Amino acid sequence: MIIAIDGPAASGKGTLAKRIAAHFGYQCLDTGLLYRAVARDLLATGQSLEDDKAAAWTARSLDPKTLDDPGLRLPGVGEAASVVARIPAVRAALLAFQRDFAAQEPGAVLDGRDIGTVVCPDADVKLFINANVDVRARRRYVELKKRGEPVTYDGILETIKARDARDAGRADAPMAIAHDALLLDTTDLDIEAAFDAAVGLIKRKIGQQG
């Protein structure tokens, strides 16, 4: 069983990834952090965001045992992280880790922004988890305000809105809705009616294939 769970930065998609894959048993894999960690050794090491050859080389060497380092959580590498994903040739050196996660039994959820169109197009259930940008901006504030980091709304809202443009429109794999996606708008729910919401769709979807 493959869950493709896709949506725009602070629509709620990994949390809500988390919560789905403890109540089916299932490992989850919040694929950003490959490109956050892609883009956190390239910084590391004083390299280019912007160089291709450089950036692919460090894609395929990761190491995915550093996927649980907190640095990868900051602000700063997740906007580097949004650079290095319109790289083709990172997204195609990180792909085949994705689709071998994706293949564990009994089941695996993965969130993303192109899990359900590029990286498990045959996902049995996909969910595009979206919000409304100043909902999703208020979020991320609050998250990062109880870390303690300095930030202003404005500023967050700027930052979103850029990623949003950045994740939709590169030329590979961009951010989009897969034609065959359960669509779960999260800007009035807290996390717990977007579980139920969502865990509904999915119990839907599964009925309906059986």
Contents of the next structure:
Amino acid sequence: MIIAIDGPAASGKGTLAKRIAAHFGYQCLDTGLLYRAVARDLLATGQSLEDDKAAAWTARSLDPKTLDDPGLRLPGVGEAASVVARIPAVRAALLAFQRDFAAQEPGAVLDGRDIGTVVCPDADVKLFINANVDVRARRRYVELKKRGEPVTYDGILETIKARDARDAGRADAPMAIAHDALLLDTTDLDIEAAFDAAVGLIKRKIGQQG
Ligand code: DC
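If the one shown is the form predicted on its own, what is the structure of the form predicted in complex with 2'-deoxycytidine-5'-monophosphate (DC)?
In what comes next, the whole complex appears, and the chain from above leads the way.
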């Protein structure tokens, strides 16, 4: 069983993916961490995020054991990840790891931008999670303020808009809604309501498959 969850930054897809995986007893992979780790490793060795060759080499050398590094959650790393994610050789280097992860029994939940379209086009269930950009910026602002980060609402709004445009506008595997994805808009939903709605959609879809 493969559940693919895509959506823009701060849509709530990461939290939903973890809760859905726990609910069904599946493993969960936040694929954004792979791109964040490539950006982290590139910057740590003083290389440019725009250096295709260095980025591809770094992606091929990535140690998945380092994905639990809390530093990967820093806002600047998300930005940097979006930049390296434009490089086709980086995406290609990360594909096999994601597909192997998806193949495990009894099931896996993967969240990202291109899971339903490129990584797992045959996923059993595809969800695309979205929310109004102001609501997403507000949620991210509250989360980062709580963590003591020196952020402003306007700064976060601009950053999220720029990241959406970069992730949706790149040539290779852009963020996109798969033709067979189920849409869930969390603008007016808290996490509990969003979780209930997502589980309802998944059960209906699995039920349809018999
Ligand atoms: O989901 P996130 O914010 O951790 O992702 C960070 C960046 O990584 C995102 O802006 C674009 C890139 N990414 C991607 O290109 N494809 C994915 N499947 C997941 C993330």
